[in-house]
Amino acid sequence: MSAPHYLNYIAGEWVDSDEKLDVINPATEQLAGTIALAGEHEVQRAVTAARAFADQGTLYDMRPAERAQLIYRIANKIRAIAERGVPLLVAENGKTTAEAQAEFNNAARYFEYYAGMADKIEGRSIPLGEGYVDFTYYEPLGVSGQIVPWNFPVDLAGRSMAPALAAGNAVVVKSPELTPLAMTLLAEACDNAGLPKGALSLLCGYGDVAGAALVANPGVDQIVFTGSVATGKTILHAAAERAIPCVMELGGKSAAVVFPDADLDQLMNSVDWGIFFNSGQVCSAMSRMLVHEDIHDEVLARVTELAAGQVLGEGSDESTTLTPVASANQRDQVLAMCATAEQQGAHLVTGGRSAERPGYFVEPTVFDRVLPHMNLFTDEVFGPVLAMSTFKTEAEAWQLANATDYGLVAGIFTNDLNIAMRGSKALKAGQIFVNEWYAGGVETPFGGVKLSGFGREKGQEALYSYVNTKNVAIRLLD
């Protein structure tokens, strides 16, 4: 049976191209499907349509309650289409069925959440004294160019599409080359919900071709990017040439700080999610664990047991707990970092190798005695690799946690509220988890500091990344 072929969605039309891209199932190394490959021409066509749509003000001029209903209909269509999308996402990404279902649920939830805000984008009145009236209101930026990563393509596309559309913008999305197939169903859901033609285009192309063309296009008013620091810097340089705003989420090297009074059962649950979920391919993964020296041996034993209990397999198998990384290149990068860690003197407790089976599997890996001068302490791995270190004092714990150029999230495990509150101030990160990794949800703002980027996704705060504030100052005449 031939693999299914998918098209790009440009301003309400499904468009093929002369070239296609093969998408490989990372669990089997077999062809999952193909997709039309977009280049500069397709990007220009999409941006031209988006520019015309934004300039017409179709979404912005719509009654806010009507726009809210439209966004809510998209959420319902995403839920309806998930039955087809989940197995497709499993096949192209390698993740489990439950994880793929969660992606579609989250994407729908973003549209539900921002539908509820679409009619509440309100300005304010500013007193200037007698004889003056002053007020503000919010206008959409215009055309939002969005570049989505491969690790959570459906989830993260919904995260930025929903607030942008709710605020009245047109959106052009570049999907990731590794995992573009299930994302096409988001465009289908928007189309089925009656989103006006021109409001959305979704293209799959290479980053250095389609992505670069999107960033450089003068018709784009904003760039939203999630990905590597190197690519993010390139995008920022291009955006600076036109002085357009960006929302950047550039990864992390996040630490969990574990104190002697921590609930170790809760900690192990968080470790399981924090570093083995999606095979560690999460920007906010628990990639470091700083453990008080008094409980180090017990924590290490339990983490080692947890790693040994992981079941490697295809995502469609309900018994699977650890899926492959997304590509052969990603596997090789992870293994190279493990080899470097050993060379630098970190103690390999378990894993650190590829699994002897088809697919791009990396064994669940735990390193101990990882010191601040080692690459594994400071650099993002993006795989199922946990780096453990110890501390003696609270002050040392915060210093070690902050000793990277990243600042996306951090975690504190303790029953002492005073320690938790001191840590929430001391840790240099955009989000702090206390006693549960990945606590929070669609409602909670997410983003980083330092090399982890700037701007916020999720929550009410994200919506204001997609609007400009306009002030009107009126002097009343006699």
The other form holds:
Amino acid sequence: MSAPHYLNYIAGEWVDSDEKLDVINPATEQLAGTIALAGEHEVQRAVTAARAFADQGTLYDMRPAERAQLIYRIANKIRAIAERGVPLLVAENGKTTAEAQAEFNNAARYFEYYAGMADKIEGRSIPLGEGYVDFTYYEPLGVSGQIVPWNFPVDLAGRSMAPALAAGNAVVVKSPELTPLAMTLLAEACDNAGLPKGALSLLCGYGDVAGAALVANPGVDQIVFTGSVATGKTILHAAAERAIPCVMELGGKSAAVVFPDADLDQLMNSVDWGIFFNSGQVCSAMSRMLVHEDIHDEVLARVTELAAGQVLGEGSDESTTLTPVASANQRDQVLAMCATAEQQGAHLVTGGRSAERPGYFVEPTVFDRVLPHMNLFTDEVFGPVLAMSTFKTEAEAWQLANATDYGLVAGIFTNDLNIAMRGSKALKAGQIFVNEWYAGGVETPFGGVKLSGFGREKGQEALYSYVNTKNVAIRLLD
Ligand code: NAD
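Can you swap the form predicted on its own for the form predicted in complex with nicotinamide-adenine-dinucleotide?
What follows is the entire complex, opening with the chain shown before.
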């Protein structure tokens, strides 16, 4: 049977192209599907349509209740389409069926959540004294250009598409080269829900061609980027040329800080999610653990046991707990970082190798005695690799947790509310988890400090990344 072929969605039309991209299943190394490859021409076409749509104000001028209903219908269509999308996402990304289902659920949740805000984007009335009336509007930015990575393509596309559309913008999304297939179903869901033509285009193309063309296009008013620091900086330079705003969701090297009174069952559940979920390819992964020296041996034994219990396999197999990384290139980078860690003197407890089977599998890996001068302490790995270190005092714990250039998330495991509250202030990160890694959800604002980026996604806060505040000051005449 030949692999399915997917198209780009440009302003309400499904468009093929002369060139196509092969998408490989990382668990089997077989072809998962192909997709039409968009270049500069297709990006121009999408932005031109989006610009015209935004300038007409079709979504913004719609009655807010109607816009809210439209956004809510998209959520329902995403839920309806998930049955087709989940196996596709498993095949192209390698993740488990449950994880792929969670992506579609989350994408639908973003549309539900921002549908609830679409009719509550209210300006303020500002008193200026006798003889004046002053008020503000929140107007859409216009055209939101959105660039998505491969680790959670459906979830992350929903995260930025939903608030942008709810605020009345037109959106042009560039999907990632490695995992563009399931994302096309988001465009299908929008189309099925009756989103007007021109409000959305979704294209797959190479980052340095289609991505760069989107950022440079004068018709784009904003870039929302999720991806690596290196690409983020390239995009920021290009965006600076046109002085357009950006939301940057970049990488992380986040630490869990574990105190002697921590609930270790709860901690192990968090480690399982924190570093083995999606094979550690999560920007907010628990890639470091700082454990108090009094409980180091016990925690290390339990983490080692957890790693040994991982079942490697295809995402479609229900017994699988650890899936492959996304590509051969990704696997080789992860293994190279493990080799460097060993050379620099970190103690390899388990893993550190590829698995002897087809697919791009990396064994669950635990390093101990990882010191601040080592690359494994400071650099993002993006694989199932946990770096453990110890601390003696609370002050040292916060200092070590903050000793990287990143600041995406941080976790505190303790029963002592005072320690948790002090840590929530001392840790330099966009979000703090106490006693549960990944606590929070669509409702909670998310983003980084330092090299992890700026701007916020999720929660009510994110909606205001997609609007301009316009103030109107009126002098009343006698
Ligand atoms: P990447 O930077 O290589 O690619 C991300 C996207 O940018 C892709 O769609 C790619 O095609 C595009 N791109 C590449 N070069 C471009 C250019 N010159 N101009 C415009 N677009 C370009 O990142 P990746 O390897 O796909 O993703 C992994 C990275 O993403 C990790 O660093 C991870 O931490 C980060 N990430 C962050 C978050 C977050 O919310 N903070 C979430 C997921 C992933």
